[in-house]
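Single chain ahead, written as C-alpha cells, the form predicted alone.
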Amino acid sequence: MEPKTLFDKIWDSHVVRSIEYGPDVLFIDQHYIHEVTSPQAFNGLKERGIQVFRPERTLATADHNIPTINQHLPISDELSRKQVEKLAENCRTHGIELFGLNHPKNGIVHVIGPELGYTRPGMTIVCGDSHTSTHGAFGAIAFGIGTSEVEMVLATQCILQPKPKKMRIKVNGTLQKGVTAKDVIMYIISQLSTGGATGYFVEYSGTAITSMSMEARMTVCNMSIEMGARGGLIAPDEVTYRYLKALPEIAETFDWAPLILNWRELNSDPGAVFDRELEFNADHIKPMITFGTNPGMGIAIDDAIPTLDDIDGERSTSFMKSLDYMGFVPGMKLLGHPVGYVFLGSCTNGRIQDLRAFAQLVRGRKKAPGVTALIVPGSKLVEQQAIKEGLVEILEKAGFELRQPGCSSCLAMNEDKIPAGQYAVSTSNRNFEGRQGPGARTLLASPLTAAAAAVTGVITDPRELID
C-alpha cells in the first residue's frame, strides 16, 4: 500500500463523492458556530424552506462581540445585543447546543471546543472564523469556512472543498529558556511570510513540537492561517490522549481502548509525500515580536527592525507604509518602546496554560503604572480553573484585574478596543491596521512578553524577568 501522510488519511476517509476537475464533496464531523458569522446562514435555510440537517454534529457559543464585564447586564451595543440574540433564537429553532453569554460553559469558540471533548482526533471540523485551525493540533483537519459554506455546512453537513497541497514542517531541537510555542510559530511565519504556505496543509512534526502540551500545539496550529495556510495539524500521540482522558466532559462517554487503538494509526507514513518540507532548529528560536502590520513582520526581540537594503525593491512601498502606521523607521530597536496597553487572551493564547505563565512572571512584582492591561480568560472553564489556582490573587496583588471570558481585544467587534495612536503588547493573532481599534498599533508577542511589558512599562526581553 502506498504511504500516505497523515492529511490524506483523514481527508480521504471523509469523501462523500469527488467531482471529476473540481472540488471534493467533504463530509464534517463538527460544525462550530458563533454569533457574527451564522445570522446569514440562518437566513438562507429559513428562506429555503429547509432545517439544519444535523443538529448534533453543531455547537454554538457567543464570543466576538460579547463585553468582558458585566456579563451580567444586558448588552449595551445594539448590533452586538441583537447579534447574541439572533443566535439564541437560530438555536432555539433548530435544536442546537448552546453556550451563550452567562452559561457556565461559554467562551472562546476555539477554546471551549478542545476543553469540553468536542474536537477529538481524526475529524474534519469546520467555522465560520479562521482560526478553527486551532484544532488540528488534535489530529484533526480543520479549516474555517464563509458564510455561505457555514449554511452548506448546516443544510447538508458536507462542504465543497478542492484538496489542498501538503507541507511538513519539522521543528527538531530544544526550546531555550522564555521561549513559547507562540515564539515559535511567529518565528516560522517570520521565516515563510504571511503568503509562503498558501494553498498547503500544514503537518507539524519534529522533537520541538512533540514535547509541547496540548494548549502549546493549540497556540500553533491557531496560527497556521498567518501564513497563508488552509490549516495545520499535528499527528495524536500521548500527549493528546491524556489531555483528552483528564476532560471529566468526555472521559466516562467513550470507549477508550478501540479510540486509541484507530487514533494510533492517525500518522504520516514513513515513506509518505509531502509538496514540500522545511526544518528549522529550535535552538535558534528566541522570544518574538512584531513590529509591523502583518504576522509575517516578526523580529526576535533583541533584533532590530530590517533596513531597507534587507528588504526587496517590490516591497519596499508597503514595508514602508507598514512602519509609518507603527510610528518605527528601519533600523531601529524595540527594547524599550514605551506601551500603554497588555492584552493577555483569544484564541490563541487564552487559556490556562497562557494565564499561568503571565501570572508566574509578575508575581511580586507590580503593573508599571500606565499600562492598562486586559486580562482575559478563553472561557468559564478556564476562568474558574485560574480562581481554583490561585492565579487571580497573584495577578489582584500585582495589580491587575481578570475580566471575563470573550474574544476582547484580539479585534474591534466589541467594547475592548485600543485607543488610537496607542501601542499594545498583544498575545492575539492578528496585527492589520485597525485590528483592534481604529488607528491602534499591535505588537503581537507571548504571554510571557506581554507579561514583560506589563511590569516594566516598556517593550522588554521576557528572559531578563525569568529567574
Given for the second form:
Amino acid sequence: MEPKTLFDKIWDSHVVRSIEYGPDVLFIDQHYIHEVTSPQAFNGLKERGIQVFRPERTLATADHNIPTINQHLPISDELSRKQVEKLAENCRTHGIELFGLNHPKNGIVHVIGPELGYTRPGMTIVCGDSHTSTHGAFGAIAFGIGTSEVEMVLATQCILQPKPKKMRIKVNGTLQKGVTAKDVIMYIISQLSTGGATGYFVEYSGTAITSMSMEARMTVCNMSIEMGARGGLIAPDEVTYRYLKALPEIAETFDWAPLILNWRELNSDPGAVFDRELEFNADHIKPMITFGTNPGMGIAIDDAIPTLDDIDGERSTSFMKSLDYMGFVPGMKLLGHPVGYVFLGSCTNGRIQDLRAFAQLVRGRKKAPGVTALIVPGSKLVEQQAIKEGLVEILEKAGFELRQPGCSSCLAMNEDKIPAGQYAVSTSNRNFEGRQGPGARTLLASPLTAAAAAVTGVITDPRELID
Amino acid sequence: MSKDKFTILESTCVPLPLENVDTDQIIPARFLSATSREGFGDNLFRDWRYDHNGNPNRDFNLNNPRYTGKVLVAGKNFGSGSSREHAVWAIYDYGFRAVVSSFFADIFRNNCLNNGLLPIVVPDKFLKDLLSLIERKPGTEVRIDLENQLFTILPTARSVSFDINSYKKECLMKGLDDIDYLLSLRNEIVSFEALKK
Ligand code: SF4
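I have the form predicted alone already, so could you send the form predicted in complex with the partner chain?
Shown next: the complete complex, the earlier chain at its head.
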C-alpha cells in the first residue's frame, strides 16, 4: 500500500463521495456551535422547513459575547443578550446539548470540547470559528467554517470541501527556559508570514512537539490559522491517550484498549509525501512578541522592529500603516516600552497550564501600578481548577483578580475592550487593528511574557524574572 | 433554495490597495451581534470608513465618490483571520458582486462562493497594474465572464483567465445551492454512517 499521511488517513475515511472536478462530501463527526456564527444557519433550516439531522453530533456553548463579570445578571447589551437567547431557543427546538452561560461546563468552545472529551483522535471536527484548528492537537482534522457551512452540517452532517494540500513542519530540539509553545508557534508564523500556509493543512512533528503537553499542543495547533493554514494536527501518542483517559467526563465511557489500538494507526507512514516540508530548530527560539497588526509580524522579544531596508518595496505601505497604528517606528526596540493592559486568556492561552505559568511568575511579586490586567479562564472547569490549586490566591496576593470565563478581550465583543491608543500584552491570537477594541494596540505574547509585563508595567523579557 | 445567478458582470471598480486585509477590518467584531444576514453593508470597513466620531473618513476609497462599482479590487492576501461569514455578507450587502486580489484566505474564499460573491485571483503583476490604472482613471470598467473564466480590463482589452472549481462555477451560474445538493444525498449519508460504525 502507498504510504499515507495522517491527514489523508483521516480525510479519506470520511469522504461520503467525491464530486468529479469538485469538492468532497465530507462526513463530520463532531460539530461545535456558538452564539455568533450560528443564528443565520438555524434561520436557513427554518426557511427550508427542516430539522437538524444529527443533533447528538453538535455541541453548543455561549462564549464570544458574554460578560466576564457578574455572569449571574442578565447580559446588559441587548443585541448580545438576544443572540445568547436565540442560541438557547435554537438548541431547544433542535434537541442540541447546550453548555450556555452559567452552566457548570460553559466556556470557550475550543477549551471545553477537548476538556470534556468530545474531541478525540481520528475525528473530523468543524465549528463556525477559525480557531477550530485547536482540536487538531488530538490527531483530528479540525477546521473553521463559515455560517453557510454550519447550515450544511446542521442539515446533513456533511460539508462540501476541496481537499487541502499537506505540509509538515518539524520542530526538533529543546525549548529553552522561559520559552513556551506560544513562542514556538509565533516563531513559525513569523517565518512563514500570515498567508504562508494558505491552502495547506499542517502536521506538526519533531521532538519539541512530541515533548509538549496536550495544552501546549493545543496552543500550537490553535494558531495554525494565523499563517493561513486550514488547520494543524499532531499525531496522537501516549501523551494524548493519558490525557484522554484521565478526563473524568469520559474516563468510564469508553473501552480504552481497543480504541487506543486503532489510534496507534493514526500517524504519517514513513515515506508519505507532503506538498511542502519545513524544519525548525527549537533551541534557537526565544520568547516572541508582535510589533505590528498581523500575527506574522513577530520578533524575538529582545530584537528590534525591522527597518524599511528589510521590507520589500511593495509591502512597505502596509508595513508603515501597521507601525503607525501601533505608534512604533522601524528599527526600534520594544523592551522597556510601557504597557497599560495585560490580557491572559482566550482559546490560545486560557487553559490551566497557562494560568499556572502566569501565577508562577507573579508569585511573590506585585502587579505594576497603572497596569490593568484581564485574567480570564477559558472555561468553568479551568476556573474551578485554578481555585482548587490555589492559583487564585497567588494571583490575588499579587494584586490580580480572576474574571469569569469567555472569549473576553480576545475579540472584545463584550465590555472587555482595550481603550484606543493603549498597549496590551495579550496571550490571544490576533493583533489586528481594533481586534481588542477600536484603536487598541495589541502585542501578542506568551503567558510568561504577559506576566512579566503585568508585574513590571513595561515589555520585559520573562527570562529575566524566572530562575 | 436558489440564489442569484452569476454570468457576466461589467462594472467600474473600487480599489483597496492594502495587503493582508483581515475580516476584522472588513466587519469589526462589535457588529456581529445580529441574528439575520441583512444590513451588514452599513458597517463594511467600519473603522477605516468612519472616524471615532462616526464621520466619513475622506481618505478611504469607499468614501471617495470617484470610485464606485460592483467590483472590489484588493491587495494580496485578502480576507485572512476570522471565519466570520459576516465579512462576505457585508461586502455583498454593500453592493459588490466580485472581489479581485492576487491571493485570498481559504475560509474567506469558500464563504464568498457560498454567497454568490465571486472571488477572482489574478497574477500579482496584473493586480498591481489594475490598481494603478483604477487610481489614475477611476471610471475604468472591467468585464467578468464567468462561463469563460475571463477577467478583462475593457478600455485596454487586457485579459486574464481565472480559476474556479467547475462544481462551484456551475452552482454560481445556475444559482444552485450546496445544501439542496447535500440534502439530495441524505440516503447515501445514512448508509455511510452505518458503515462507519
Ligand atoms: S477566544 Fe478568541 S479566538 Fe478563541 S474562540 Fe473566542 S474569540 Fe475566537
